[in-house]
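Below, in structure tokens: the form predicted alone, a single chain.
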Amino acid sequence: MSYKGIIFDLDGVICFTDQYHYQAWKEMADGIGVYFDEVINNRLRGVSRMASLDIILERSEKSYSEKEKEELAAQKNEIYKKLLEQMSPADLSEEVKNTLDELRNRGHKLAIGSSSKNTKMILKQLGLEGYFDAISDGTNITYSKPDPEVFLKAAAFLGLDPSDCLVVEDALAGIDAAVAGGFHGAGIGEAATHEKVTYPLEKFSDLLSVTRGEKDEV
């Protein structure tokens, strides 16, 4: 099938920020005294930096108010964005950046859809600032996947209807959000197991014979 536009998470699809990410809540983590490991990772890919921080609280013997849970979450980020400026153009992969300019070439509008707040500084330090036709972030969003809000928001920032849109994303909470919202998904990664996922995916470049409509709809 034929997409106008293709909406891409970005931590996992574009690049991988993992372990920044790990290692700046093991750093707050630590600070307070509440334990924090990689499993416990696991369970924050595709969640919101509030509800990340609530996950690791589950663990803590004291109840922290909601300026607090503020202050701790700023803590990370902060921890985060020094983390961030260790990347480089190196950190995007050459099959991500040819897969991008193909599609763009092909005509397809190509649209970021990422619950973080910290999207247009990655896509800085990886060269891709001003590259996309849209951005839905967590900057400009209420409700995190799999709310289909981060997605709706970018298809109407490209001028389109979700129908004309394929959602791209690596996490489960990602293809819940595209199928709410009315998109169709490509999964990649754990997404690719998704039972309502549309097209799984072996690898980033496979987009290419899916936007030509090369592979059955599952």
Second form
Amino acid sequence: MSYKGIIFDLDGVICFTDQYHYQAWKEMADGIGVYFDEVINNRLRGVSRMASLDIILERSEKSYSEKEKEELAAQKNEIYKKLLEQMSPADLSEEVKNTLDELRNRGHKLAIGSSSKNTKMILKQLGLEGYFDAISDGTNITYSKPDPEVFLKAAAFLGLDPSDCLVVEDALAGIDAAVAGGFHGAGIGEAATHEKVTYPLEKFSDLLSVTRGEKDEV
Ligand code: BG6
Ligand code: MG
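The form predicted together with 6-O-phosphono-beta-D-glucopyranose (BG6) is what I want next, because the block you gave corresponds to the form predicted alone; please supply it.
Below: every chain and molecule of the assembly, starting with the one above.
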């Protein structure tokens, strides 16, 4: 099917920040003596910063006030941002860049729909500042995925209806959000297994055939 707009999740789709999130949360959790590992980290994919902290604190015997939680989240974010400084355009794969360029050349409007409040910094590190036609991120939403708000805003910023846009996601919660908003969803990784995904992708460049209508919907 031909889509006027394509809305990309950022972390896990355009770039891979999992390890940085993990290291930063791990340092914070170690600091308060709370157990944290990569399995728990997997549950944080697509989840907002404060909701991620709540998941980590499930292992804590102490209960934290809202103010203390804000402080812990801020502490994690400082560590995370320091790690993001290592990112560079070399962290953007050729496959992703070439596919984005080709989609843009074919006339699709391209947007970001990410829960991350660090979206603009990450895009800058990757050399993609100013590349997308619209950015909807953690700074302009009240509700995080699986709520569709971030994608609905991205479509509105593009001036398009959800039915004219394809959402590309790696998280199950992201496909839930796409479906809830009335979007078709293309899933990569775990999101490809979502029962409501419109197109399960094996690799990012499969988007070139999907948006040409060469790949069957499931
Ligand atoms: C999502 C990540 O993109 O952004 C989550 O998948 C993360 O793991 C969320 O918690 C919020 O990120 P940030 O940068 O605002 O802390
Ligand atoms: Mg993601």
